[in-house]
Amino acid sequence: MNTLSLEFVQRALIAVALAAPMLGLLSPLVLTRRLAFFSAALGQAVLTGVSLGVLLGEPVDAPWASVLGFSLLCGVGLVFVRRRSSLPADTLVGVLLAFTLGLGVLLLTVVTKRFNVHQLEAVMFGSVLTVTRTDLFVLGGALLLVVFVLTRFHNALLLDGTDARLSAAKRLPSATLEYGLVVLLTLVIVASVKVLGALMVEAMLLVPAAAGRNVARSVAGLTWASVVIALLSGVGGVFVSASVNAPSGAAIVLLLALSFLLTLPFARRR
């Protein structure tokens, strides 16, 4: 049987067509301002927020206004305290990393024992395989806010993440970018960690970029290097998971850490 001819691999397909081009845009960005580890940080906080909502009564399957309400008070609350903290930022990150990592881990144990946790393995780890509709029209919605931001914000955002001192010059509001920033990436995090999994968000959002920074020469072909490397990594592991059954996100993410190592040879040329 041919599996393209199959619905759900044509869905996961069109998930990340969507998902892909999405990620790989703000990843130049999440390179840039040095938030690898803060998304990280925000993946933990959404697996925190599943559990959490749970605890709260809201669905078992759906416990998205506790995932966005927590997620965005961790990703607002760090960047309040690290324009008010002589502490670096990573330091930070970390603490807000290991913050809702120990939370997460302690309420996941009380959640489990009142459902079985594989209730919550397509919430908290998500499957492309498995994307329905509204998934679609979710990462539709999400993709449009990305496109509509960055194509008035983009330069702003990276001059100021790039050159405080330049941006400061420039008179540019950066309190304004940076928490705007934050609270598009938790926006884009909530939004896909269902389909593709905290895991493959987290990738998507830093090895796109840390790949086409090895092959690109200007902010423009880092930008675009960044989504083709998303695209055809996610198509990639569509393909290769619907064909050996094995975990979509997982064939995804080693598909985007082997276009790194592919890309490390140029950067040595150059």
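Numbering follows the first chain given and starts at 1. Here the structure is a predicted model, which means the values were calculated and not measured. Note that the rigid core is defined as the largest set of C-alphas that superpose within 1.5 Å between two forms. What changes on going to the form predicted in complex with its partner chain:
- Core-aligned CA deviation for Leu262 between the two forms: less than 2 Å.
- Put the two forms on the same core and the Cα of Ser243 is off by 2 Å or more between the two forms.
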Second form
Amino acid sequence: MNTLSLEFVQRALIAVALAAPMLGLLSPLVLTRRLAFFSAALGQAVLTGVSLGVLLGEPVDAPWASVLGFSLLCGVGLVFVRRRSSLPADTLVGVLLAFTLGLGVLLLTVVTKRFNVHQLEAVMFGSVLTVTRTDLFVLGGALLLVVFVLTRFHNALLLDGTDARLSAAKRLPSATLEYGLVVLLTLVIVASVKVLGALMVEAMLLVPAAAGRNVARSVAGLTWASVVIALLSGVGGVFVSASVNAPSGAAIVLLLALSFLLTLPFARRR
Amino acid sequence: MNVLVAKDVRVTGRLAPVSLSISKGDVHALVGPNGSGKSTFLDCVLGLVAFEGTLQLAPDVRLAVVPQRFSVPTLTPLTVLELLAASRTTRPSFLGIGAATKAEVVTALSRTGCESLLNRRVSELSGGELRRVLLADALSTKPQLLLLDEPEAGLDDGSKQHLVTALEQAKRDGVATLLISHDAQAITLATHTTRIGSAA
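Form predicted alone already given; the form predicted in complex with its partner chain follows:
First the chain shown before, then all remaining chains and molecules of the complex.
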């Protein structure tokens, strides 16, 4: 049977075609603003949010209120503390990562006494089998939001992420931009979890720009390279996933890593 | 008209009390030994550091800065054109930079003779080239208060002459300038000088 004729594969391809450009567009900003480690922490918070949601009685395959709530709390909370602390950002992210990991494992232990851990696999690693029409509308809405925000605030986010003094002199609303970007990142991460998985989504926010940087000569080039790499890896990952019955998130991340390796010889030292 | 008035502005352990006022057309040199907190004072003016004392800026004053240490974007291939265009238009650089914005950036860069750097990556510029680009950007925004933190550092003799000419022009244009410098030639342009002592 032709893989493309399967309805769930078609839905997964549409989901990836919506998620990949969205994450690919944001990826260069994650790189510029040094939010790679932070994105990893947010992905971890999603996993903890899943366990929390299941414990609070949400459906085991869709605990989205808890996922969104906990992830937003972690993201916004971290920015709040970072802006008031003299500690380096990566130290604070490390503390958050340790906290969410510890809490996540603890809650997961409790959850798996009530449910089979395999029921959580789709959320942890992504599944092409479980994408619904509602998920597609959520992803479509998130993509429109990202395009809207970037067409208005991309340059401000870029400048603000480059140099604090330059940003202050140009009177950019640094706090608003930082909080806004973190909320946007949280929304797109949660919206993409169904296809990419909580443990894999961070890779889609980091690797496209990291690979794109190897070949791009400008931010514009980097942005488009990032979108193309995310899209190719996403579509390819869905085919691999459907063909060998493997988690889609894992297949997509492996292709992203491959794209990074293939572009690495073109990287310049500076 | 005072553009900036500072009274006993201090940061414990980092900046001894500073009092000064800068009016339109002034070039106010802030001098002192290394580590005395000159750059910290500049950060206070920019609102980046909490301080004690009072600091008043004229309402809606247009600021421009050439920082001593610029966070060079090594992770992204940001070009000079993209850096300067980012503050001149909201259109994202990945949708292409319009001809009018590009012309504006070229005109800005010509103030310090660095139009040829337009398409270079910021991370590939030498310290002197970066300083000339940032000075060109700062001057072209028609600031009312220009904050210069050792703008002569890393400049060769020709570039220093560009800097002095640009400062003289800014003075004639009525721009208030706060100048942190160790360069004798640049300091001779100052209309006022404030010396700050050790912060400890």
